[in-house]
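As a starting point, one isolated chain is supplied in structure tokens, in the form predicted alone.
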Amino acid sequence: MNRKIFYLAGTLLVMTFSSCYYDVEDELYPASNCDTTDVTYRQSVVPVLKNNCYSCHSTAMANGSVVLDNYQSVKAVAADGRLLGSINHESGYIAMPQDQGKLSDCDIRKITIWIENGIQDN
């Protein structure tokens, strides 16, 4: 009987100290180099679009009839919510970049700030 209690107590002790937990990467390793103090279209948004979107959404190759290599086209897609819906992988939108993970939180934050600040050509 004592042996069973000893094993039960030992098992409970091991389970207590080796239980699973869920770490959120952004909380453990915050993006310390994400500068969002002066977000502009040319300096903040264009580089993100150029690195992630132009290969499929340029004037030369407008997949899904979406062009993102000029301000007027980007403004239209941003104004109607498709840009944020797609890059946030929201329900009802085609997740972009397609067949890839989401853009970095920093890149999404820059685009969001630009849109919230009025979608300016700056």
Contents of the next structure:
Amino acid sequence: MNRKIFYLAGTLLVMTFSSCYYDVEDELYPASNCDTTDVTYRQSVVPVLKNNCYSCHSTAMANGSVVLDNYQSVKAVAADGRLLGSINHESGYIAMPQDQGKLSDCDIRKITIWIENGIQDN
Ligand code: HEC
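The structure above corresponds to the form predicted alone; please provide the structure of the form predicted together with heme C (HEC).
So here's everything in the complex, that chain up top.
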């Protein structure tokens, strides 16, 4: 097979698949399904941490010395970048929640917005 055609076909194939990937993602996570109006610490962040993190990161049982059941402690981990680094599974951070799937895009978005808005105690 002519090499140029082979590479061209390969490139097209990759382009086809990557565009499909985005199409599917748009359908799976329409922005409207994730309510990010009025994101606050108590309403948006605490429930996610309670359901996914308290079992290992409470004051009584603080794995990795990370405590997530009170504002001051969460603020520290959010401010030093470890909260987002770990839930986004970024390199250089330990992926959280440990041994479980990644948090939903919506939960991650809410926590991200809360941090971008200044890590307020609201
Ligand atoms: C099953 C137990 C478990 C759960 C659930 C869990 N963690 Fe962890 N987490 C750990 C352990 C153990 C460590 C320490 C790992 C180490 O030091 O090797 C840790 C470490 C961390 C760290 C420090 C990471 C770093 O790179 O320094 C952060 C931040 C963290 N967890 C956040 C979370 C968040 C946020 C959740 C919920 C979304 C969560 N964890 C859920 C067990 C857990």
